[in-house]
Amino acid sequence: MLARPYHPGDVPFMMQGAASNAWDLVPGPERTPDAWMRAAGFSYGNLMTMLRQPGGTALVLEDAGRPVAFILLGIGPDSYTGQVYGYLGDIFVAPEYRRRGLSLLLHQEAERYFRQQGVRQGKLWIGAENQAALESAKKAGFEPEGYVLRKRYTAPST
C-alpha cells in the first residue's frame, strides 16, 4: 500500500468518498433525493476548499495504482483560541478495503504531514453514529475536546 500525496486525478475518487461520508450522516427519514443532492453539494465544495486553502491537502493510499483510501487535510486557527491546528477532514476507505487498518494509517500520515509544517495538534469532528471512525481515532491517540449537540423542533401547532 503506497501513501502519497495527492493529484488532480484522484478528484472523482476523493468526490464519490467524500459524498458517501455525508450521507452517512443523514438521519434514515430525511433520506430523499433532494438531501443527496444537498449533501452531495455540501461534500464537493468543502473538499474543493479544503484542498485551495493554504496548508490543505489530501494524502491518498494507492494500490496496485489506483486511489482505495484519503484523508483531507487542513490547517487553521481554532475559533475560540486562535491557536493553531491540523483539520483532519474526511477519511474514507473504499469498502472493499475496510477492516484493515487504512485508517489508522491515514491518521499516521497525517501526524506526519502535520509536524513536518509545525503544527502540533489536530482536531476531527466524527458524527455520532460513526463508531468505527470513533475506534479508529482512539487508537490514533484522539480523545474528545467537547460535543456538539442538536434537538429537533417540530413545526408550531396552529
Ligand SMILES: CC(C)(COP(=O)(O)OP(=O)(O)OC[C@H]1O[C@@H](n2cnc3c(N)ncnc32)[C@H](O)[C@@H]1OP(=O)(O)O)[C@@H](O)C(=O)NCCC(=O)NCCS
Second form
Amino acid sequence: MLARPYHPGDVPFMMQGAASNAWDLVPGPERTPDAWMRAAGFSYGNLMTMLRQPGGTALVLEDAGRPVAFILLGIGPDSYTGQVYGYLGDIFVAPEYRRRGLSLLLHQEAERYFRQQGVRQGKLWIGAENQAALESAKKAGFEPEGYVLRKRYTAPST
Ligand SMILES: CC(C)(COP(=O)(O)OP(=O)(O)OC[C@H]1O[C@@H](n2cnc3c(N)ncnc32)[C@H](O)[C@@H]1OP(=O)(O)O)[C@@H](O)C(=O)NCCC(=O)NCCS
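With the form predicted alone already on screen, would you show the form predicted together with the named molecule?
So here's everything in the complex, that chain up top.
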C-alpha cells in the first residue's frame, strides 16, 4: 500500500468519499433529493476550500495504481485560543478495503505531516452514530474534547 500526497487525478475519488461522508450525517427522515444535492455540494466546496488553504492537503493510499483511501487535512488557529491546530476534515476508506488497518495508517501519515509542519495538536469531528470512525480515532490516540448537542423541538414542551 503506497501512502502519498494527493494529485489532481484523485479529486473524483475524494469527491465521492467526501459526499458519502456528508450523506452519512443526514438523518434518515431528512434524506430528500434536495438534501443529497446540498450534502454533495457542501462536501465538494469544503474539499476544494481545504485543499486550497495554506497548509491544506490530502494524503492518499494507493493500491494497484488507484486511490483506495484518503484523509483531508487543514491547519488553522483555534477561534478562541489562537493556538494552531491540525484539522482532520474527512477520512474515507473504500468499502472493500475496510478493517485492514488503513484508517490507522492514514492517522499515522496525518500525524507525520502535521509534525513536519510544526503542528502539535490534531482535531476531528465525528457524527454520534459513527462508531467505526470513533473507535478508529480512539485507537489512533484521540480523546473527546467536548460535545455537540441537539434537541428536536417537535413535541409540545411540558
Ligand atoms: C471509519 C473508517 C475510516 C475506518 O476505516 P478502516 O480502515 O476500516 O479502519 P481500520 O481497519 O483502520 O480499523 C481501526 C480500528 O477502528 C475500529 N473500527 C473500524 N471499523 C469499525 C467498525 N465497523 N465497527 C467498530 N469498530 C471499527 C476498530 O477498533 C479497528 O481496530 P481492529 O480492526 O483492530 O478492531 C471507515 O469505516 C470508513 O471509511 N467509513 C466511512 C467514512 C467515515 O465514516 N469517515 C469518518 C467520518 S469523516
